[in-house]
Amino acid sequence: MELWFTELQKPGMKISCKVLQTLHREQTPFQEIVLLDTVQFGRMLVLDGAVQVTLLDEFVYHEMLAHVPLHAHPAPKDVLIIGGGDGGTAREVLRHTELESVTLVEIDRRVVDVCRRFLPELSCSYDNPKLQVHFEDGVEYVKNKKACYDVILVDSPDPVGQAARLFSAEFYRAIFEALRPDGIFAAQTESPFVDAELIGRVYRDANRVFPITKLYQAVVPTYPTALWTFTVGSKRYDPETCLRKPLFEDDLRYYNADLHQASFKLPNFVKKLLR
């Protein structure tokens, strides 16, 4: 009998995958947490029924997320993640040897305790004294800094319920007042095909808050149609010029300093939902 896991991925849209093993599922009071072995993407993270990450394609989404906005600023030293329990952007961020501290707000505790057992190419980071874990509301969290950070990351989930509040003006006004003078955020923000309304309200969102905002790319099979965004804020900095040549660049799969800029380089579709 074969095994196959479809994740309704929009209405009129799924994505199925043939499953070799469910290594775990539990509900927490937060979501369901389900980890899978899967023929074609290895292992992969299921959230409430929505591809997370998985082994064949994160280290595309976490580099993009982690090396654009941290090539963007000449002397990142505070690092604030909201969300990103499975640990890729934290192994990401954490390549900045000149960081001095990076902070990690998680919800959920057992994303992180399974992520830990089950993705450990993820969750590598954990142990590193630089990190610092807590699990609580990543939008009241922000709500109570201020001036702390020079990069904030935003590795949310889809926004669906309370993540929702993931992708509200409110809390980019938040992240705004959590950011030094300097500071630099971004975030995902869904597929240009069939999340269009969405970027454009979270570009003008942020373009009212942040002096620089702009939308940059990348390619990830597993989210819907593949074409992933991200938006950027930033106070000073032009975040489509790389400051810094990755020092480590070899180490990585996807990021490197050219294709920092080309990433900014969007089609005409994309540009029309920004104007």
Ligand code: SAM
Contents of the next structure:
Amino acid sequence: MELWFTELQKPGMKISCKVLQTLHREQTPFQEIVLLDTVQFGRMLVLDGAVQVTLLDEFVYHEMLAHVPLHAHPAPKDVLIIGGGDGGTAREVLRHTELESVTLVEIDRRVVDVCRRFLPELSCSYDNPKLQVHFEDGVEYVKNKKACYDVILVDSPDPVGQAARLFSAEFYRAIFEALRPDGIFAAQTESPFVDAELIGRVYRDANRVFPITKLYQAVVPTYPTALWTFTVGSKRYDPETCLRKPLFEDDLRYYNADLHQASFKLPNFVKKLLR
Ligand code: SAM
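Go ahead and give the structure of the form predicted in complex with this ligand, now that the form predicted alone is out.
All chains and molecules follow, beginning with the one already shown.
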């Protein structure tokens, strides 16, 4: 008998893949966590029915979320990651050996436990002494911080449930306060084909607080429509043009200096969302 997993991505849109094995399934106080082994995408983390990461394409998302803002900042020392319990973003951030501290704030401890067990390719940095992990709501955590980070990355699920506040104007204002005077933040902001309203709203909310706000894109096949956006807000450096030479480009599978700049070149229909 064949076993298939189907994600209801939008009210009229589903994506399916053939499953070899269900490795783990549990309900936590925050969400349902499922770990699948799939034919096409390898191991896959699913939260509340939505695909979060797969071994086939996670490198695109994690390299682009981490390395674009980190290469745009000339001397980052302290980085905050909100969400990202699978560990993929922390793995990429910690390639920057010049960093002094990386803090990860994940609401659900069980995501980290399950990913440490089943996705060692992503969660391999949890024992790095520079990484501190807090299990609490990222919105509450950021509220109390003033000018203490150089880069803040928001590695969130879709904007539903406890993640909805990670897409709010109030949260972007708090991030602005938590960043040092030349700080940069970046967040994953969904697909321009099916989340146009959200992308426009997030861009305008971020633009009200950050002097420089931009959108960049990457292709992540297992996310709805594959074309994915990231919104970046910066206090001083233009992330499109201020760019340090990547020191470990040969170790990466997606990000490079050419792609950094190219990722800010937007199709016309996406540009229009930002007006
Ligand atoms: N790459 C993924 C995507 O785009 O779908 C996101 C992956 S990561 C697993 C997202 C994490 O954010 C989840 O583990 C979830 O528990 C966490 N999360 C959701 N809401 C949060 C909040 N308010 N504060 C901190 N972490 C949160």
